[in-house]
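Below sits a lone chain in structure tokens, taken as the form predicted alone.
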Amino acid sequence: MKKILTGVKPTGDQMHLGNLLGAVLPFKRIAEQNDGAIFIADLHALTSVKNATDLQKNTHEMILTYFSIFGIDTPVHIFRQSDIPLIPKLNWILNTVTPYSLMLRAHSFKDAENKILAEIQESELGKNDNIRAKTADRSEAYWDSTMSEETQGLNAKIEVIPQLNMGVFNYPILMAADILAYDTDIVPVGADQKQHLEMTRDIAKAFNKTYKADIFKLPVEHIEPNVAILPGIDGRKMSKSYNNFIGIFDDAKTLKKKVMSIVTDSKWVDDIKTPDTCNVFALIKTFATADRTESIRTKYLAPGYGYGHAKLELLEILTEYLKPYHDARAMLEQNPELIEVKLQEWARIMNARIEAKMVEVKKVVGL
């Protein structure tokens, strides 16, 4: 039986179908077959929630999601990140072993740079050349009290503008963390994410090689080699970026409007179609069984079948394989308490684990 972890971050985005066919339910099928465990990633979530409230809520929100989906007596082990007061040692021990050099290659720290930059050089500040030119080297200068009146009249905007801190320059190193700490064997990842086992590899390495002692095994990564690509309302791919998604937990009235106003092309009711190039029938395919797949797939080939059948059969099959997680969550919404009894459960099983590594680490490194 290997060790199967993965972490997930309480950002407050609501989660979609291409999420729960592309990453949950793999990592569910997995786990259950496994040693497995899910935190959810409140300390990474610091980084860039500024608000105790809403943190609390999306984290609340994250929890309640995954076991309206996992089950309340699910045997993955579903904690609280910050449920597990070692992390943090063993994440700055591991700040002590790990080369800079590594940290700059890591693509996530690019990718928010260079997401900031370009929000700022897009915003009115940069339409000023003198400003988009301090605000490209980052001068100490640009933030200095004795800005000109025409800067000074953009403070506002230079606030709400999210600057990027060291936690998002170190998020890897606790990432690693959060891994190594359980001698995990594989962590399923998207392949956008493959950089962040290397790097827990490397510095596992690392540590290893500074106290000269096996102490942390080296963790694999999981990339499901099909992952469904559904497509959104729109017809691109189902995302949160392009808002075009249909969530899972979307009530009556908003599962509905979402499906009426998928996309389609202008044929006709009397029009033979085309199934294969449809994206309501994309999304047929995957949720309804394959008896009724093939019985709409007929229906699009004889006349007499408009887009408007098959949104409302759509509607319905969404509406019925959706069911059990809807009627899971109202359960749990009205029993809280079931959550955190297995929340505390949970987190002094993986104190444990933790707690007995750490006794290896500090005895190594001599605390």
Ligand code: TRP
Given for the second form:
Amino acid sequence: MKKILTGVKPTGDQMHLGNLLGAVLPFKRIAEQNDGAIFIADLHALTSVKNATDLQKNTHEMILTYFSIFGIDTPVHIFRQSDIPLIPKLNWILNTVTPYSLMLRAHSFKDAENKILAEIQESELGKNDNIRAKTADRSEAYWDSTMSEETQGLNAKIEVIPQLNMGVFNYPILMAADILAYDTDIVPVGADQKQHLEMTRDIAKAFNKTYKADIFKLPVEHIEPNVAILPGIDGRKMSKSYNNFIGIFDDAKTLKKKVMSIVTDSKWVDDIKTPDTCNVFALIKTFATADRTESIRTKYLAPGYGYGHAKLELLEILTEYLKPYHDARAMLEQNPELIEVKLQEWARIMNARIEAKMVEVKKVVGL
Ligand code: ADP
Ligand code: TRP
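Can you now output the form predicted in complex with tryptophan (TRP)? The one shown was the form predicted alone.
The next block holds the full complex; its first chain is the one shown before.
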């Protein structure tokens, strides 16, 4: 049995059908067959969520989402990162063995920096030639004490500095602490996290080498191969960034509105249609039973069946598919204490693991 662990940042995004099929259900399968854990990375979210109510709300929503999908009695350890008090301590110790040069290579920081620089260039502040020249290559210009008060005022106004904080820079080291703390073997993640796993291994090796001791296990990432891309309501990849998604917990009215607005070609009811290029059919095929899919395919190939009919069938199929998740959520909303008990129980187990690891760590470093 392998130790499987992943983390999700509570950024307030709703989980959609693409996430469910492409990431969450594949994770659930491996996690249930192994020693699996998933945590809500609320400490990581502090790098971008700067409002207590929002953070609480997002974290609660994530927890409710995962328990509704996994079931309250899941063997998968669902916990909150901030319920593990030794994580920030391990994070600091790992900071002290992590080469600065390693951190400078992090794509996640460069991406955040480029995004902010682009925002600045487009803003009022970016119209100032002096600033434009300075920001052309580095965001350090923002700290320039020679800036006029007027410029510094503008600077504060667009609030760019808090976005590019040291937490964003140190993010991969905190992630390494999350993973190394529990002797994790496998970390299921999206492809965008591959470099973070490489950095985690580099940090583990740096620690082991510095203290000439085999303390940290080297984890490997698991990136789900051949994930079928689920289309969104406009036919592009379903994604929160395109706002074309169907949320797992969309209410009946929203679901209906979204399904009815799925983009199709303009064939009439009596035209023969091509199911394999139709967005409605792509979703039907994914969520309906094989028999029902085949019967709908036959209807596409005959007159008298329009996209309106297909959409109503899809609505029924999705409603049925999502019902167990909606029912579980409604039950948990009625009984929030069930979740709190589980979170405490899983946190106790994960705390015991990191405590044991920290005994070894403290011994070799001399604390
Ligand atoms: P989004 O595109 O909505 O921002 P993310 O990039 O946060 O989604 O996706 C997280 C994970 O969900 C990805 O690693 C991927 O495995 C899965 N995923 C997201 N969208 C889809 C999709 N349309 N089809 C299949 N899997 C998806
Ligand atoms: N960085 C991950 C993301 O943005 C979230 C995360 C934090 C994580 N700590 C982790 C994922 C540890 C896996 C393991 O998606």
